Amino acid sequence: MSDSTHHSQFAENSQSCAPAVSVSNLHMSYGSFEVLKGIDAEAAEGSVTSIIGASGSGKSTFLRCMNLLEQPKEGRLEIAGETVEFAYSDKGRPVPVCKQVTRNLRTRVSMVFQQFNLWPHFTVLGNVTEVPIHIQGVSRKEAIERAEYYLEKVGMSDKRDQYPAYLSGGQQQRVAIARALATEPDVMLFDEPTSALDPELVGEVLNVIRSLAEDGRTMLLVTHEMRFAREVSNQILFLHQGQIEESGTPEDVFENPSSERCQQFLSSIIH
């Protein structure tokens, strides 16, 4: 089956479902510097949303707000039935989000980082079972069964007893994806998952993410891999200086962008 056929199927699936992610008027600042300037976006259940833009445009910050690694100063976030509203106190400090809400949201959302962030003192199997057992309260037997299933899915079952130091970057990132899957999240976030890899290892990680798209996983992906984004995405968001400057289908954004900034960005990186 061709990529274009896959993409049309993904699009049909996403259009028939309610939003899995909804973001309204999201503002985020570091001190006096406003990184996000009122983001409004939705991602349908079972869809892939790729977030593109130049370095410093706010892409990773936007993604980190999705699981409260960063707390916005204003706005509303709805993910898989969990709703969070953000505000500042009279003293200009962010009002902490309820710990239970944070915990609930993080059980529904998993993130894969640029740097693999595997625990070096745990084996591959230990890395993948740690959160289900100690955070989610899953039995060890079930956690191991989950881990074996997802390690098989990412092609890493034969490395289950290895430690991260003995794995290539691509292998470590595939383990990190299995670890994210093992929590059985409603939404998966990928923050430039191939940017720390040698070029020859990028393909193996992208192939895993492509297979997750084909499974109908809801994913938000910050990436510089434009061809890949075009192939697997239902929606493209182009961020510029903390705002969504352009959004639409891959065909809309890559072939006929209305934003001059988006046109300039794409022409500078697509040869």
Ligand SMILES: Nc1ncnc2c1ncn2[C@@H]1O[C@H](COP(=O)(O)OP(=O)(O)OP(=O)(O)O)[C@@H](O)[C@H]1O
Contents of the next structure:
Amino acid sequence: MSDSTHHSQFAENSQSCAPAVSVSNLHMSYGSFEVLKGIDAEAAEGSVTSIIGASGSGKSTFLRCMNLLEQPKEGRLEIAGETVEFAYSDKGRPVPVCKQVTRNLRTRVSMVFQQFNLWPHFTVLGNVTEVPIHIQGVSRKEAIERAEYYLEKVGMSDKRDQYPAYLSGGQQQRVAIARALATEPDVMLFDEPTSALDPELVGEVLNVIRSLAEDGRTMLLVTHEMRFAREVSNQILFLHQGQIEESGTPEDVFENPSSERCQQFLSSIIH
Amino acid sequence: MGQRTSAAPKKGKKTLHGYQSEGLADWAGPLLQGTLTTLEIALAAYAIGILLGLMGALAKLGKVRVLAVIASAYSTIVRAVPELLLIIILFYAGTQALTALMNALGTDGRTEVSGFVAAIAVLAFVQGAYMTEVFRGAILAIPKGQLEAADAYGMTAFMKFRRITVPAMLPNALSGMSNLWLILIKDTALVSVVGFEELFFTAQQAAASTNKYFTFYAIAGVTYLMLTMASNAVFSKAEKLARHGQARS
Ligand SMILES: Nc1ncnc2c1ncn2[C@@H]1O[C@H](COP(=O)(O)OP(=O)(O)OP(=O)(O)O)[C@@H](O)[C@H]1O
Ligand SMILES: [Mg+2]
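Would you mind giving the form predicted together with this ligand, to go alongside the form predicted alone above?
Now the full complex is given, and it begins with the chain already shown.
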């Protein structure tokens, strides 16, 4: 992780095992409904963590807390060199996180959405260069070079001047991944990136994600594609009713789950 | 305010029965001037109306309760009251308020409000209320995820508004905006009731002064029609531009 520049030699020795993401005692509620009930988790730099669990178990909420799209009420988040402590105010509301910290964090933690969420009024190239140019202050020339590089990586170079509405779902999602990559993030978040796709388009997106895993990108991935999760992940987190019920390597979780709920979930999903 | 300086032609032979010698040629200049004035007021009122509408829509959709209530009251009241009445109320109330203000500030005497400025202010105020609703609907029609993506990548509120919200809602807003422009051109005729010399007022004067009622009202009608048709051409071009990101069909 890059936050150790000013650390002592002693600290630098432990750098390689410093987690890229570290979450402790994370609580999050919608109104009075508590969705996350104290999450503790870590993800090593360069690792892939898949988050699985039944619908409504809080997977998306957990992921959205990682870039502060949702603000937890309590707990601590360390990600991309930022440390954020969440607390209640006297009135029982969460104390808002400093806007500058939020923006810093968000430029280094990029998100890929289930519904792609490309900006319809920009071309493919415009979508991929938008954040580098207008938020990160990268020169137009360099941003275009970056965009070309990452569009090539996701196999979308030939569509650079096309508008998103003219692309298939799989193509849009690959562009969305290029948009996320072009910010050169420390951590990438994927929320069910293939769930909105027709079955025949799932493969092309999974192939791109697989190649990112091989490059050693730090990724948190919410998915229902169990075979894929098992194949690419270093770590699996099984979420149940806002808590991590089971966690470990894919072998641990898929072959010897100790929690009964995890066993049930897996047998209901893997036919 | 409302000085009724005559729009009558400066040239033209004045006989005892002056109007009889006046014809189309004498009034061509004033009518053209009136048309230009109509366009000027309309353009200025439209631009200000767009700004008011953007602010109104943001206030209505925003989280600040007080602003939402004010914007709501503004768009509801202005849209409920007949425009002619509003124009008269705002024009006279506006000038009176200004006079009172100037007096309070120690300036003696009546305040002269330029008819031009007053006409623009009144029409813009009315436009803003309708624009508020057009923009509010257009912003609500943007898929939530597109705005969320802007947040997720660390855009500030202003940058999100400028780079994402406005261009993404524009295709939804343009047909409403073009309607409002057409209504506005015709509403400029209403400011003639407070004595302002735009196209309609000039045509009225010409008609009365020459006794050629049909001719001059027909000319005014055709001029409004031409303005409308030219505007339609501009708007359909703009719509095509704004929709470039939308798929065929
Ligand atoms: N904006 C919201 N307001 C209130 N409740 C919400 C909101 N978003 C989610 N919830 C609730 O929080 C719980 C967790 O939702 P979340 O979206 O995190 O589940 P998930 O595990 O991602 O489910 P899925 O697999 O269906 O996407 C659900 O019970 C959901 O109804
Ligand atoms: Mg979800």
